[in-house]
Amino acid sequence: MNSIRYHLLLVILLFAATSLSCQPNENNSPNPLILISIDGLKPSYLEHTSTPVLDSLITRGTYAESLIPVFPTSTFPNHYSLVTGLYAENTGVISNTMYDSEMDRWFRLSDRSAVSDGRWYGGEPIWVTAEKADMRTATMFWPGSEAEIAGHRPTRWFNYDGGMPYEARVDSLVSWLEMGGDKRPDFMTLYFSRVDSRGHSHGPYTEETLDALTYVDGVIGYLIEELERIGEWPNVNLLLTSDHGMIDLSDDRLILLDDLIDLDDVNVINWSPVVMMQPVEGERENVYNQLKAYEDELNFNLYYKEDFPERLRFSDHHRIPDIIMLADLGWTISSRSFYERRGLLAGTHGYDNKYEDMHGFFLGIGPDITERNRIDSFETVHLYEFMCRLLGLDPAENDGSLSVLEPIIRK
């Protein structure tokens, strides 16, 4: 993306800006809506780095201060709850790592037939809702897409492929666009990782991670060059989001679990910053105590599950552990033999919500988005119920509120 197509993009922009409120759809049918995951992005990384595309759609879109994840903090519990509109406890999507007793089996990002298992994913995802009313969606990668849930899949939909272009994807999603007539998906989704990863292998705020972010901007530009060319960009809306944030990690910020009980008492299901641990039969009791008495003393806070606070909405799932020891912010819980052999990373997300360095990015513009607007922090569970109405659906059961966005709705 070089400084010649940039200037050329911002003219694009500047000039349909005054085009976008203007499109009516001549058919009355709902505008395409395209959802869009820059996995990591703080919004706080806009100030340390050249991102002149996002910069223009924030200027004429509207702006949140933040978006405030579900707790974890941590990309699929994120990714789904935000096409649901429920909190972790009740989608089941609690981690990236996860047990289920009933079911006795595990879920793991690099198993391919428990991502692609829809008795992993509660409630109605937004392709379903829509699917369910005759729309068309097509997903390119997102959590949850991959699986059959209530019966429904996306009309597209790909196994996930991090190794695909960047440009690949949006000259796909293009593609559905030109189809035209009842062929075109009425919801899409993009996914793009990259500043996630280099913000767990570099950290955030180190070039890496900012040049990461830069790329990215210039994507979401080809991404509206290729709109503009179909002749689509006018009467599209945009959502620009991501699940959470980034936070440096450091030797000096340790805690290592075997130093404070012994590790053949429990089964952990997930390790730092939420720590789920599930001890053997006898010794729930008696491992809660031993780690509560270092509880004042390191950087941790240490609950049962019926005791963890109710704001996280996270102890109303058969696959909440019984235990639960949550690091603070920057802090890491480890094993001994783990570091040892690995490390740490630079850095990592999954943190209590309340951290201003755990939340995510959204902006939303388009013909039914009000412009040049700037609105408070709110809830990742509440875009779902914007989506519907944005796309004419009656909406599942839910968390969220349409009232929280209902007022950047174009009257």
Ligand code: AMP
Contents of the next structure:
Amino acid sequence: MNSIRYHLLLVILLFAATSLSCQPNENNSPNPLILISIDGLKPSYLEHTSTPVLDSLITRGTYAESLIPVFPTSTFPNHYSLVTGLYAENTGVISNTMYDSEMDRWFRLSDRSAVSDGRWYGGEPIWVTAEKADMRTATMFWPGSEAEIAGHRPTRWFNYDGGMPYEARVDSLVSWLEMGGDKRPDFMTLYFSRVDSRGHSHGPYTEETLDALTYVDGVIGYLIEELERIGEWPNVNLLLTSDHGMIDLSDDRLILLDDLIDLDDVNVINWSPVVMMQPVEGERENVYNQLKAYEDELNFNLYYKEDFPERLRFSDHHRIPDIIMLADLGWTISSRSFYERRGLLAGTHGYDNKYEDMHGFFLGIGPDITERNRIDSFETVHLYEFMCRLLGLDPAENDGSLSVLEPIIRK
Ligand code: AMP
Ligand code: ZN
Ligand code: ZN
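Right, the form predicted alone is done, so what does the form predicted in complex with this ligand look like?
The complete assembly is shown below, putting the previous chain first.
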């Protein structure tokens, strides 16, 4: 961003600081809510690169130590848990890759027909809660938003196109807000993947990943300038979130599954760092015992589904297969043939959410959100009830609690 634009933006932010108010707007409808995901943004990245827009927003709004993702700390489970307030075992979106034995179908991110099939998505995303209450919603990408869920879709939604320029995504959102009357959405989303994909290809804290964040920071600045231009900036509530963090990988931290068991004895549904496997008939105990024998010596934990740690809320769904092998932070579990062909990514996520390196980002700013407020880390499932309150909606059943974020609602 050039310096004139940057200074203009600071003026806008300062102006907003003096004009934010918690008054509802004239026609008594809620202030518009914009939910943004910067996939794979670790809060600590901000200490390593230039993010003038986020820095400025942080000093004005409510900023959390971190956002604690649901397990597993991967993209689809977390985005969908954030908008439903349910843990993955209760949404059924248990991974980016899933197999459903009742439907006899696979779910993969590259499979459009699966990603847009509502049968994969349980619970009630906030856009459905809003549409049921006769509000308008619009998503410029969000996992789950391309499917009809419980008979509803966002008023406007788009098939995921990772190549769509980020400024064009912002332009679409701004054009929706410019619509008059009952066409104007009350709830909108934006999604940006570049920080995550650079984290995978180059590793966290590398120049490439940090540059991606500086770029996205400029895009958020552009959004704010545009909101200001159309006279909306002081009136919108903006939530900036991320779904998980990132950790670097190393060939020194590698476990090859075929060195431990015969891969013909299992169907592996999901690979590293959470290996979810369904043993072939008659091999359940055998596979478990063989792997368990290595647990003390190697860097993983092994569980039968029903014995999975309660705190991770990841047992009670038929899509979760019988045996789960969980790598320690920064470790990879692969097969010899895959590793020899493809090697390792520079970085990844998906590990236990007890590791801070897996935590995401939360920043809220707007007329209904407290100013200059720093809060402790909180779990992503609490955002659904919070967003419902901002929009004046009755929440559907969920695993979160309004009491966690009620203190950051401006009275
Ligand atoms: P992950 O593999 O967990 O790092 O997921 C991040 C990737 O998910 C992004 O780089 C996108 O390619 C993909 N993704 C995000 N949103 C969608 C979507 N709505 N449909 C399909 N793929 C998506
Ligand atoms: Zn992600
Ligand atoms: Zn990722």
